[in-house]
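The chain below stands alone, shown as C-alpha cells; this is the form predicted on its own.
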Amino acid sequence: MDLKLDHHSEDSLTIVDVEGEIDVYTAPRLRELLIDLVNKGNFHLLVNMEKVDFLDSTGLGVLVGGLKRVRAHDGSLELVCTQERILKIFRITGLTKVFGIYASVEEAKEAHGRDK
C-alpha cells in the first residue's frame, strides 16, 4: 500500500491529508512534508488520518517528531482519527495525553478556534 499526502490552509491552520499505510517505507515522505511545512511558517498542523489504514512506531516517531518542531515554534499538531485499530495504538503508548485527537476535521477547526 503506499501512502497519499495533500495539505491545504484553512485560516491558521494547515490540514494534512494522509491516506494509506504510515510504515518505515513511507513515514520519511511524511516526515519531510510535516518538516517542509514547518520550515514554511506553518505552525498549526492537523492530522487528517482518517483514510489511514496502517500505523507503526516509526509513523508514531514521526508524528511526535512534528509535534516537537511546531512546539518549537508554539504551534500546535493535532490530529483527526475515528478508527478504533489506529486509535488503540495512541492509548496504549499514552500518546493520547500528548496529542488532541478529534473525532473530525470541523470538530478540531471549532477547537482551534477557540484556543487562539
Given for the second form:
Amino acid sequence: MDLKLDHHSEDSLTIVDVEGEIDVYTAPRLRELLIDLVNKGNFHLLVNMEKVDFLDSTGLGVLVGGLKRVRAHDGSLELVCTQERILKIFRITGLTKVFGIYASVEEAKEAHGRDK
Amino acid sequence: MATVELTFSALPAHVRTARLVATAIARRTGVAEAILDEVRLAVGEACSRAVEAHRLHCPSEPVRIELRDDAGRFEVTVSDAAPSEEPKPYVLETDGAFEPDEMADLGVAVIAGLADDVEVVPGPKGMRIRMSWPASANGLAAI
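Next up, can you give the form predicted together with the partner chain of this protein, since the form predicted on its own came first?
Next comes the full complex, and the chain you just saw is listed first.
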C-alpha cells in the first residue's frame, strides 16, 4: 500500500493524518510535508498514525527530524498510535521517551490544550 | 534445505517487494503468524540500509537476499557491496532532550531488537546481515 497524507488545523494544532506504509521509498514525502508545514509556521504538529500499516527506521528518522524542527521554534510534534506493531519499533529504539504518544486525537488535543 | 535467492537494483521502491517476498516465504517455511511482522520489519530494515549504502557507493550494483529454511529455522541473509565499518552503537539519552543524529545505525539496532539471532559482518567489500527466526520443522505453519 502506498502512503496517503492529509492535514488540517484545529486551533493552534496541525493534525497530520498518515495512511499506508512509511518506509525508505515513501518517507521522503512525509519529510517534505513536515518541512513545508514548519516553514509555513505550523509549530505544533500531531501525527495521527492509526492507519499506518508499516513503519521502519527511515520513518522514525523523518519523525525525529520533524521533532527537531518544531522544537527549534518551541513547538511540539506528538503522535497518535495504538497499534502494537507500530509501537514496538518506538519501544525498541527508546523513542517512546522522546515522543508524546496518545491513544486518540481527542486525548492528544486535550493534553495540548492543558499545556498551552 | 530450501533456498530462495533474490537480487534487486538498489532502488527504494524495491525494498517493499523484498519485504513481501520474505514474508511470504517465512509463512511458507513455518514461521508463526505472530512473528511475521518482525520478519517483515527486520528484512525491510536490512534492505533499506543496503539500498542507502549502494546509492552512496555503488548504485549500479544489486542488493542480494538469501532466504533459507534450515533445520527448523528461517534464515535471511542480506548482502551488499558497499564498503562498511562496524555499526556505531545506538544510544538514546533517557531525558528526552536528545534525539539521535545517526539514523543509519538505527536500522541495525531495530534488527537486533527484532530477530533473536543476528550476525552483522561489515567489511571493505560490503556488509552481510544474517538473521533467523524459529520455524516449524515440517516447513509449513499451521493455519
